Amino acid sequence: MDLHLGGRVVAVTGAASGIGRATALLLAAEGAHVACLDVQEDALRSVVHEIEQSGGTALAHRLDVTDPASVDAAIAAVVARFGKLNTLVNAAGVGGMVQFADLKLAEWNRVLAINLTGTYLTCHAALPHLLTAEGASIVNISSIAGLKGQAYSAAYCASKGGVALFTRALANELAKKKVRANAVCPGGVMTPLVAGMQLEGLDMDLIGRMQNPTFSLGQPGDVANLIAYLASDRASYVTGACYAIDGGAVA
């Protein structure tokens, strides 16, 4: 894949693992300067080391997407290091499955704070820099849970549905300002988040409704490929889209 990303500066939240990590590695391989942002500092340094060992350029910076001061400091560090910011990729996220009757307010607030409010905070902090950048774009990670309801996922669906429509709102508002905004909506992907889900006591018939026709999970790299395309000028006419990448689960 040749996406002509040389010289572009891309900030990736959630870059320490899963889809964020795969995205950071791919973007660096395509020539972008990648700012890797996450709360998991040791894992973050490992990603940056891997990028640098392969000849790429990267920055590791701790980011708590629920903390406005942390978000502002992280974006400022990116611009201080690279002088600009062309693309923001919001891959930081949390989830899990719990019966709604057992869903505590604290967990509801935590999921929305990270998945939805965190996306707002990073976009808000990055926007002044994106407005002055060439080929500026935002790629937010929603989910097929943001496109359809899923049992045991009330908070996650609410947060990811919010991300999808938030992204479309930005796309409309920023189109004349030359900033594109798109959302990627993965289905089941083999990430630490999925691997760690606890399903004990849940109705497996309802869980089965989330399956795709192939009865398989995607890989983080599958999603990273789409994100890299949306971050590139190859997608210059694409904005306001919510792409399902799910093996046909919502077909």
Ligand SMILES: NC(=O)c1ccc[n+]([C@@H]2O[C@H](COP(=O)([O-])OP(=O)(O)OC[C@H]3O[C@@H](n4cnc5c(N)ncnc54)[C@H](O)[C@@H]3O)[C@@H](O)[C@H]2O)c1
Given for the second form:
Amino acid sequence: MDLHLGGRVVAVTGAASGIGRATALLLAAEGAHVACLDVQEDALRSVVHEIEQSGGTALAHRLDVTDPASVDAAIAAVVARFGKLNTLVNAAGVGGMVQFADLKLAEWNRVLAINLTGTYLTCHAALPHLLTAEGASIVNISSIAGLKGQAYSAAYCASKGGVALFTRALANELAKKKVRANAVCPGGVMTPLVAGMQLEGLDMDLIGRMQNPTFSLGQPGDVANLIAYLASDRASYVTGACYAIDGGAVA
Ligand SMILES: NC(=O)c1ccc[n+]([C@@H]2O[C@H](COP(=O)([O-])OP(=O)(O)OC[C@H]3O[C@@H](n4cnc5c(N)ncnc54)[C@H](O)[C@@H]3O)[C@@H](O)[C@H]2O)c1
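To test you: the structure above is the form predicted alone. What is the structure of the form predicted together with the ligand?
To see the whole picture, the full complex is given below, headed by that same chain.
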């Protein structure tokens, strides 16, 4: 299915790694001009290099989603380079498992600041440009942990549940203004975020409750496919949706 993304400008946060990286590569392959935004500058440059080697168009810009000035500067740089912004994909995020009794306020604040407030900041900065763009949309990355409780993930669930309903609020408010807003809710996907999880001392029976029927992890490209569809005009009637992409974990 041709997604007709040629000439569209898409900003992807978290583009240096995992789901954001796979999304940036796929959108560029589909013809979009992709602004790759992340705190990891070296890895960003390598994503942009890979896109350009394949004949695509991309920009790398450092972005810390927790810093309003950094967010404003990054969005301004995207519009300065490409002249518009059609779609914002929020894939920057952090995770990790910790027993609630050991969850310190600093870690709670860090997870909420990156996953939830960071999503607010980028959407807020992008909105004036989305309002004037053709086929405008926002795709936020929530999680099945934003749809269902998960042990050892109090801060993460709070942040991702927040992202899901934040997205639905925007969808309601922006529908008449022709800006769509959707969330994707991945289950376990093999990325550095998952590979780096420390699980020692945790009850694996509780963690296993989030498993899907095949006990398999998804690949970043699986999620990128859904994001690319939601970013395209093929999804022009889709807004306010929170799609699980999880191999059946919440089925
Ligand atoms: N991997 C999974 O199983 C899974 C499941 C559900 C949801 N998610 C969500 O998908 C998104 C992408 O995760 P991933 O698995 O690809 O992880 P990842 O660690 O591979 O990528 C996350 C990216 O976010 C960037 N980032 C972190 N803090 C940032 C900040 N302050 N400003 C800008 N960039 C920042 C990192 O540098 C990294 O490049 C996250 O929101 C994550 O919560 C992942």
